[in-house]
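One chain comes next, on its own, written out as structure tokens in the form predicted on its own.
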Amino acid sequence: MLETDRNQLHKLVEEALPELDMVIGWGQSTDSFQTTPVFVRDAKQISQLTLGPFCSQNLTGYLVKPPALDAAPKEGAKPIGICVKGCDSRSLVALIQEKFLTRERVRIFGIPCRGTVDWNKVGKLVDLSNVKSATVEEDVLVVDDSQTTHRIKLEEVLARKCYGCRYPNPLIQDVTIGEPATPRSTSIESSYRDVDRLDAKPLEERLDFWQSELDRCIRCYACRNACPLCVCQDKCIIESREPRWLTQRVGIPEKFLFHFIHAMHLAGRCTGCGECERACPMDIPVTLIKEKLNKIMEERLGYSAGLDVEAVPPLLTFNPGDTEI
């Protein structure tokens, strides 16, 4: 099925791409196990796309940072295309909504996604110095070492936001590559399980847990650079002297600040890809705090981030009638 839908990628990108001013895909990294943002602008490069459960980058975030996508370009500029899983589709919802960029901008390459592996969860039990290849076989993971073969169940690797994930399916696309992936979960309160099982610990728990978790923290804001929506790098107060929000200190109170501040600039525009609990090298689950958020976007405003171009986040506009604020 992986090899069918990587050839019916290579033919729609071959077909597009002289329209095109390049694709944003992902391609073989120099381990089997992981993958790397690639740029095709040559149909010598097409043979470089790949597709499957190790494809677990959300590459919108190269349209609106450097090399930033002009939201209005020159005029003749080619549109960019860019692969899509159903939560980097959002995000690219999200972006057009708040006109980083247009939706003529770019040629969309939806591709249904059934998970994407997170490799933490894979090196707790192999040890991936020593791995040789990685294939994924129907629903199991096969992980050759300089030792032995490791069958594992797919599931049981998934990247935590998998399990929650009611768009599996990209929601705005220009072409579509394989079959419809069923959603793992349909409903608010399955989506938010995580958020529910910490939220039902005692306030004194749920303090000590955010403090051992917050403490590994190296403020490297790897989180901040890697999600697709967090845009304003260049002038984060985080790194502000004028006014001065936070110092360079490492200790606990200054580790809460930037992580609930990067949070809050994220209200009602998470579109829970992911990608900062992803990009953390300390292993932090960074998103529950945005989940959190969007729970509460979710019942109390009834808004989901990155469902309709058309739509204005709550946190957007002002409605002084608005009986929820």
Given for the second form:
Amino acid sequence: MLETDRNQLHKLVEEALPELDMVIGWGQSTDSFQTTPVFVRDAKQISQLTLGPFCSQNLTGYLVKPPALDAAPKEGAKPIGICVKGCDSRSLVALIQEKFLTRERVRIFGIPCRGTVDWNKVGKLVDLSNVKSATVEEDVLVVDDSQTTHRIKLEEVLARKCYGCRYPNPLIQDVTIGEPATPRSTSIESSYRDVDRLDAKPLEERLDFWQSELDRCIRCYACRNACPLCVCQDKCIIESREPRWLTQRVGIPEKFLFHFIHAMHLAGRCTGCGECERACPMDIPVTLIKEKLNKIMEERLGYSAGLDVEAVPPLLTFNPGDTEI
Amino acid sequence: MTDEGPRSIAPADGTAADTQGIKIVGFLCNWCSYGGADTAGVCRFKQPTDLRVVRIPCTGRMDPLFIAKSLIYGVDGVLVSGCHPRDCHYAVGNFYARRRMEAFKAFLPFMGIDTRRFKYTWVSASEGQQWQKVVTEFSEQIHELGPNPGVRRQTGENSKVSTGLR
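Rather than the form predicted on its own that you just supplied, could I have the structure of the form predicted in complex with the partner chain?
And the full complex, kicking off with our chain again.
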């Protein structure tokens, strides 16, 4: 099935490429199991494109972060093709909503997603340094680490965000590749299980949890850089000296404040694509912080980011009638 | 100012003497609450002395991160006050502020910070009495809660709290 989808993707990209500046997609990485972003400008590169559960990266960030598109595209510039999963498409919607992109600027290759693999989880079962090959057979991940062949249920090693996924199918797209996928979750309750689990603990334990989790943070800002909606770029207050929000001190309070800044600037905008958590080298559940804010927005204001191009993010507007949101 | 060591900031009559050094930061809008606090002062209404006031142009200027930073670094309480809804000097600033602060209030406990240490309220420039009431009540509440430990600065022995995430 993956094979036919891949062929379909190659065919569609080949047809569209003459009208496009480039196509951003996923390609096989050198280590046989991970994928790497590919920027297809030439028909010869099309064969590099791949899809499937290893394609975890959200590529939409490339559209808005340097070196990316020109802020003001030249007259008659060709659109850019991009491959998106369900969650990535929400980032696109949010970017269009906030006018960082126009819909005409992108040609969207929509890929229904059945979940992406979290290699940190696989790494706890298999020694990843010796992996010879990794393939997917239906719902089983087959990893050959040169000694044994591990057969792991895909469902056990998915990225955390995938378990509560409500939008596996792209919300905006020009073409679809493959059959639509069934959502793993259909309700708020089942989408925010991890949030509820932490919320059920007493306040002190929650503080303890975050103190020990964020203690590991090395403030590399990979989460910020990976986030497609962190668009302040070199104006980011985390690094600015005037105003000086954060110092170079290495205490936990600074790490707390950094994650508060990241989360609050995404409040009502975060689409929950999980890029921050995926990018984290210290294995900190950074997306969880934003998930809580997303849940607040959804429960109190009935708003989910990245669903509607016309909608206004709830913290960028107001309703004189709301008393307590 | 010379450094004379910790000084009592509690009133001489002994109120709030047991939790000396409690610090509350107040963010007051220039047009209403700051005036309200002034009115309370001019009318000589007795107020607790734990509050340090930061004047902001409008509650619309109120970044929830001001509150985050204060509470993370160990300020004992944060009080935000502005014009009543529909009474904003800039027409809509406090409507934006209300949404932000409500969302932030709901978010704070998730990170392990006691939401009772943060309060926002509306006081107009003529409501000196109301201001006295608000400050007194909030100050009492913070004194009950005691000093805010803030976020631990040093790396402790990694206390393992399992959330079952991994």
